[in-house]
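Only one chain is given next, in structure tokens, and it is the form predicted on its own.
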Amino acid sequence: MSKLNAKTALAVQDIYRPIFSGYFAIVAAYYIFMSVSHFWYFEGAELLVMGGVAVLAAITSLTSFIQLRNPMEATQVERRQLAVNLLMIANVVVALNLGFEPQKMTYFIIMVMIFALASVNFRQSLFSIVVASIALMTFAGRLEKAAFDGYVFLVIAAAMASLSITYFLRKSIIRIANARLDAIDQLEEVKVVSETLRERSLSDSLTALPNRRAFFERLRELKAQAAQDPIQNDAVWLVLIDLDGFKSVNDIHGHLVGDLLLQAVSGRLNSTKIEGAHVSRMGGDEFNVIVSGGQSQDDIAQWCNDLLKKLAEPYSIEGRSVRISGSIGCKQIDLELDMRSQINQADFALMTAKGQGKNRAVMFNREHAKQAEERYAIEEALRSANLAAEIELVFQPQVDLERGVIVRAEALARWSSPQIGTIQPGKFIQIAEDSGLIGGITLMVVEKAFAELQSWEKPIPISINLSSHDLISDMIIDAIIDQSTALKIDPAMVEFEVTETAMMTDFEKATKNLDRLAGAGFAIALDDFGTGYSNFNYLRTLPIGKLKVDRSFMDNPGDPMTEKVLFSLAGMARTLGVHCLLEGIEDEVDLLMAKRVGADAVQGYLFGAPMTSADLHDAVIGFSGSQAEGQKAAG
């Protein structure tokens, strides 16, 4: 038989150890009974010598068993075997020359049987069979011919039959001992790429940073283990990170450049690790970080100081180098308490910091908590609001400077819930948006702005909010299209306001949607504007026919870089033949600057603060009137 390779033969050993082990503790046990049963039998020098042999025999077998017990070396248990062969040999030698016994014989018929299927080896095997042989011939004077050469016979074949038993058994085993090797390595296989697949699927494909999966599970481990130790359960953070200004890179630039931008941004996330932190990317410009290093508040804060800057520095990609900023929300969290509403408050903190400006970081806190349960309860009452019946309009009017008269009224959400009363319109509107309910309250406003246009004797074009979800939403713009033709509204007598920055969310579907409304024949109006990105090649791809500049240009009128700047905005609405709207009219000075500046229309609190639709008809005929006895005095 061929030599085995070391790993085969290894696992050979193995299977054959229970053998072994069975054989030595056999051999042992029935030479520890010969040994008490020799003082039947025999008696001085004899006892001597016949015990003395029984008992090495059994020695030997029952210190091999023990020893077998651990892993031993092939040869080894062969040495082993071999004298427990050896000793069974000169038992049945010892005693024949004792007291010669011709059925005796038959010991050695069954020892080669025994050394035969009983072996490490077959070398071993032939060698101990060859012994036995060698000492039944040294008894052939003591039987008759006859009887010996049964004897012979009988050990030959024994020996022949055995052989040729082991011989199979041992391949037989061997192929075993294969089959076993390559299921452990088909195993070792499977394991390493059912690793390999798990680290694929808690890791970021685009940068190999752990995923929102490994986020979750890191958190599970550290629950975990403080479970089993809260004594050394040391402080744990949750940073939330969102990225300022990725969407216009992806915009501007291009998906492929935001994609390398997000691998940069790892990097520097990776290089600027606090110690204990876990850091995972969420899904587009999000990222979190676990940090379980036992910090304290003031090392976390000064951490998150030096990622901002960090994440401030210019980018240089494809040749072009790219700005952002990220803000940052923190947590202390319990591990023993609710993760999901923790990783809430964490996220409440990150909002927090993009309402403050961006680029900073904020600490959840109690004046934090006492916000974030304000927030919740606005949003389980606008969850479970009756919109229609409280949800009410109130309209604001634009007057036409050249004029003097109300063309057009924006139409104003109000809300008072039964549970928690009024809600200033900033903040339910901005929690609607935030957690995906604007959509319903915005078609409410809708079904209510058209009802009033029918119900108007004197219909008066009215303006209505859409928000960057409405924007992007086929539903919502289908909604609005049919709504307006089942009620047979003049689309002419509708504008639909937007912001530069609900533009941004989507520009493409937003772009869109709004040519949808312009195709309808509503008239688009662009809110807010100079407070975002403001790029002129954008903005003659959309179909909007006003500049509603933002209130905030009107704070200071004193300081002359206002006019400078007013002035350039209205410029640009006149390049691109629209009209322009002054927002934040409050007193006589702010509607000089307004005129000065070359704005069409204005709207603000020296009209008229947002009034019920019949306050908005007595305003337009005060109006009528006021220009009509202007027209007369002139006259």
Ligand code: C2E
Given for the second form:
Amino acid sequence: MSKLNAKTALAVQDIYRPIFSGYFAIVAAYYIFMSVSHFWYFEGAELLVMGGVAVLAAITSLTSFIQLRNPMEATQVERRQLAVNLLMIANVVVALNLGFEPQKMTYFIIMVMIFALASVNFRQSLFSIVVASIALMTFAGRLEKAAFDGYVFLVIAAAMASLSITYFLRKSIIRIANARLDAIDQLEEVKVVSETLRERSLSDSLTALPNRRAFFERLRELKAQAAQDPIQNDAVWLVLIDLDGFKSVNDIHGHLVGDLLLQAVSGRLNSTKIEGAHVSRMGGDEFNVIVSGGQSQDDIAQWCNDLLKKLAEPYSIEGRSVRISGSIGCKQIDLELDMRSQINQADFALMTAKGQGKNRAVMFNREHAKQAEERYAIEEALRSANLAAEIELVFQPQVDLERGVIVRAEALARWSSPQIGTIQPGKFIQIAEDSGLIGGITLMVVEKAFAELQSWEKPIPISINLSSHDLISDMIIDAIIDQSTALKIDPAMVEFEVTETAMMTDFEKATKNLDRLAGAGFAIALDDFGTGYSNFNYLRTLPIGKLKVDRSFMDNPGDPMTEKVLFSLAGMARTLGVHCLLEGIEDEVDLLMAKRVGADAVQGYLFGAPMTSADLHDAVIGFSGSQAEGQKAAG
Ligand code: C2E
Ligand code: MG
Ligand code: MG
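Other form of same protein, the form predicted in complex with the named molecule, not the form predicted on its own:
Every chain and every other molecule in the complex is listed next, the one we just looked at coming first.
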């Protein structure tokens, strides 16, 4: 039989173990019994020899049985078993020598069978069987020839059968051992594969940082630790980082540079680590850090500022120098409370940091808690709102300065929630934009505005505001164009207002959609002009017909600098061939300035606050009447 490798030999031994220990146990029991019974049958020298061999066999097998409970080397088992086998043979040999009884020779045959079944290996089995057979034949020599022949045949048959049994038994045991080893190997392999998969599922492929799943897993771990040891509960901080203007980097330098930048940012986040920090990438340009080193609020604030400085240092990527900054929202978290709401709170701090001008860290505080609560209540109400019933439109007139007539009305949304009451548009529009709910509102406003337009006997051109989300959503732009076609709306009567900030979210996409709206015949106005990027270059390429200068310019109307700026804005509009409208005209002083700087049109409380559609019509009539009277008086 071929030599087994160490692993298989061990597995074989393991399978044999119950057989060996059963063998040693039975032999031990038998010889203990024999040792005792010899006292009855023998005396003197006979007792000494018979008892001696029996006791020796009992002790050897008993100690082997006990030792076998611990792992024993194969050769050691083999030696033990050989010793027990030989002692068994010796026992019969001594007994037959003391008193020859031919029938006792059958013991040798039984032994041959037992050795075969319980042998540790073929070699050992062969040796024991040969010794037993020789012993039998030696004693058989004392018998007559016929009886001798009979025993010889018997022992040869028994030996052949036994050796075959040993051979085949061992062969199947080796097969079982190998199958078992294969199974173990496979199990190992499965373990390794599943571990690799697990690791991969927990790490971000671009930056190799732990990913979103790993972030939540880490939180779960900390939660479990805190539950086990509430006293050791150190302060845990949640730090949310979002890059400022990452989208522009992608747009300007391409996605490859964007990816490399994210890797470089990850590197800096890792190298600016604080004790107990678990940095993960949540996706896009968002990174979260869980800090569980028991730091104080001051430590965290200091670390956040260091981090912001580090992030803002220029990056050298593909031979270009790229700059980016980050905004941070922090919150100390209580591991026993609901995680979702605490993450939302850290997110609120992050949004506050963005709102305060970016590249800063904001720690979630009590004031934020109040604001956040209100915000989430509004968001919830908005989510379940019946927009058709709850959204109403008001209209604010726009007046042409040269002709002195209302030339258009801006449709503005008003929302009154049955749960919360009336909510300022500045507030709910922002929340709807942040929570991805703006699309529904926009489509409702468009639907209602179109319905008004259709119902008016003397239609007044209207303008409708679009948010950044609307502008980059093909679906919403499709819906607007489809609806106007279905209702046979004259697109010349409708203008859409977009802001520069909205354009910047995804300039390419926004431009495409603006072109589609303009292509369908709608007019486009650039709202809140002067508060955003004011990049005059792209104005040329966009289908814009009007600049609506933000009302913040009217905050100090007497200021010569403001007037100068407005003057050049109006001049630039003229150069570009677009209209210039000044917003926020509240009194005569504002109006005079608007005229001086050369604006084409104005909008503001002086001519009317946002009003119902009926009031708008009254205003149109009243306005043209008063203008006519004014002109008559002047003439
Ligand atoms: P906006 O598009 O710049 O609208 C003009 C805002 O200025 C309106 O505020 C209007 O009431 C206010 N306003 C007009 N004249 C004066 C004035 O003389 N003095 C002052 N202090 N304010 C004046 P409102 O209605 O509160 O809307 C605020 C913003 O909410 C709007 O700014 C617009 O960005 C957004 N919004 C309103 N309705 C919608 C809508 O249906 N869709 C979208 N996407 N945004 C809307
Ligand atoms: Mg507007
Ligand atoms: Mg505006």
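Superpose the two forms; the largest set of C-alphas matching within 1.5 Å is the rigid core. Positions refer to the first chain, counted from 1. Predicted model, so just to flag it, every value in this text is computed and none were measured.
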Would you say residue 411 moves between the two forms, meaning its CA shifts by 2 Å or more once the core is fitted? no
Once the core is superposed between the two forms, does residue 294 show a C-alpha displacement of at least 2 Å? yes
Would you say whether residue 30 is displaced between the two forms, judging by a C-alpha shift of 2 Å or more on the superposed rigid core? yes
